[in-house]
Amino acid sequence: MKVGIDRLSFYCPAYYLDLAKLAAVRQVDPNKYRVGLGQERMAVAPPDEDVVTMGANAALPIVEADGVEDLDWLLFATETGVDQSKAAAMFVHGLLELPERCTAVELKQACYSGTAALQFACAWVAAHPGRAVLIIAADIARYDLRSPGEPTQGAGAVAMRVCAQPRLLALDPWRGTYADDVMDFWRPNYREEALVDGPYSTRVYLNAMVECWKRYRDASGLQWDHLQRLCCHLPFTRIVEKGLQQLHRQAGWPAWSAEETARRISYGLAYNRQTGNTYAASLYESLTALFDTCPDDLSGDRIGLFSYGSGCTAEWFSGVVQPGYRAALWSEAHARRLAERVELDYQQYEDIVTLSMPRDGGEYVFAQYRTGPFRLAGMSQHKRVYERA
């Protein structure tokens, strides 16, 4: 029985900052961001947008198209939680009017938690054929202004439906995993902005990629040429090229030509260049972009997937694209979402990112931006109030 990803729906905020504008204000060469990081724009979430609204907005097309009668679980992967106790999944459960029997939980392990949710979901479906799991991965990447991490900020969400006989990607049974207790990236409870040791985090990421690949190769018996395409977690898009170089040097991965490298990885970078880092959603945003933008017929291709979460946990796994996959995509809607965003000037961007969430438990009503269909309407007695716009 095949089990895997049946649907993929992507959502990002309706606002962005062009990194050329950030470079001008920071008085650096724009190519430091565009070429050095591989990033062009960063998505910026307005005050009435958070991971709950982004996640609900990403999941709504799936719920409307496929219904909820077979859903047993809603798994919400994020490191931008909105409450220390109540799961973001429960807010979404209410917004989407999911059945009472559908269990909802929140998962956290930095950017890896979306993959943890996917593995949990596949195990459940394998044991309960005919049932389905809804996964949401949503995050807002925030760093201090003028910090090295600032140009890699971003925001976005991906929703996935997991079931038997999936229309998009049937997952292979093999995994190569790696875990190590390190402090490359973290965000204490008392901070809204994350802290990161960038060079160290990159080294940990690349080492984890190599170790996971070796274990995946040993478990599967497959070699590099069995993977027709690659999608990776993307804190910034240039890291994939660094990863391929590391695999070539340390894991015996044959070097690809520039043309072959572009063919295998470039389509999966398209959305992340425009949104910045989306943490738990990043890998699956890349997979969505590959499905949406690659003009080739991917049917039968095996896609290699590398998931990384700082701290750190990482995994190589893979899946085979199913025939007729394009009929299950929302490619035009995704392209339209990105194309219709509103560009911010630098001052608008700074005003938004420095705006703090009220902490006194009072009554607040938030102005409505170009969010929707779900938005954060305000705060009341320490409670977040959401509405359908």
Ligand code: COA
Given for the second form:
Amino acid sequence: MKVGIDRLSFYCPAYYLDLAKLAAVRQVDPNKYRVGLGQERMAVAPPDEDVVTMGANAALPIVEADGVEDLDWLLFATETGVDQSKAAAMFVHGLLELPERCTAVELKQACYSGTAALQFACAWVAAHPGRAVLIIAADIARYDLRSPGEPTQGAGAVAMRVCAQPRLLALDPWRGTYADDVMDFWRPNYREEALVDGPYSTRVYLNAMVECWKRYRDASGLQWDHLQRLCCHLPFTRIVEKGLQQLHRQAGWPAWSAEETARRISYGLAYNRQTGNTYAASLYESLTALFDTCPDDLSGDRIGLFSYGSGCTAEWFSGVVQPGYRAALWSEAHARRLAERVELDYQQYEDIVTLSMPRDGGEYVFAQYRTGPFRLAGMSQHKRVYERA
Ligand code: COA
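Having seen the form predicted on its own, please provide the structure of the form predicted in complex with the ligand.
The next block holds the full complex; its first chain is the one shown before.
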């Protein structure tokens, strides 16, 4: 029985900052961000958007198209949780009016947790054919103003439906995994902004990529040329180029020409260049972009996927694109969502990211920005109040 990803729905906030504008204010060459990091814009979540609203907005098309009756689990992967106790998944459960028997939990391991959710979901469906799991990966990547991580900030969400006989990607059974207790990136509970040792984090990511590849290769018996396309976790899109160089140096991958690299990699970078890092959603945003923007027929192609979460846990896995996959995509809606965003100037960006949530338990009604159907309407007695517009 095939098990895997049946639907992919992407959502990002309606606002962005052009990194050329950030470069001008920070007095750096804009090519450092555009070429050196491979980033063009960063998505900025307005004050009435959080991971709950982004996740619910991403999942809504799936729920409307496919219903909720066969859902056993809602798994919410994030490192931008809104509550230390109540799962973001529970708020979404309410907003989407999921059935009472559908269990909802939140998972965390930096940017890796969406992949944990996917593996759990596939195992569940394999044991319960005919049932389905809804996964949401959503995050807001935030670093200190003027820090090296600032141009890699971003925000966004991807919702996935996992079931048997999936319409998009049937997952292979093999995994290559790696875990090591390191401090490359972290966010203490008292901070809104993450802390990162960027150069160290990049080295750990690249090392994990090679170790995972070797284990995947040994487990599957496959070689690099069995993977027609490649999608990776993208803290910044240029990291894939570094990854390919590392695989070439340490694992015998060929040095691909620019055309070959573009064919296998570049379609999967299209959205992440426009949103910045979306942490848990990043790999699945890349996969969505590959499906949406690649003009070639991907049917039968095996896609290699590399998931990395700082701290660190990493995994190489793969899946095969299913015939007829295009009928299950929302490519036009995703393109429209990105194209219709509103550009912020630098001061608007700084005003939004330095705004803090109220902490005094008072009554607050939040200004209405552009969002999807779900928004954070305010706070009341320490409770978040969501609404469907
Ligand atoms: N034109 C083109 N490229 C330029 C350039 C210019 N004018 N100026 C600099 N660059 C290149 C640099 O050569 C470098 O490329 P290289 O890595 O191939 O050498 C790249 O741009 C970045 O420059 P660098 O000086 O290394 O940037 P930085 O010190 O400001 O930090 C990161 C870069 C990625 C380390 C930083 O943005 C960061 O920490 N990001 C967060 C990473 C993260 O989230 N990790 C955790 C999850 S995996």
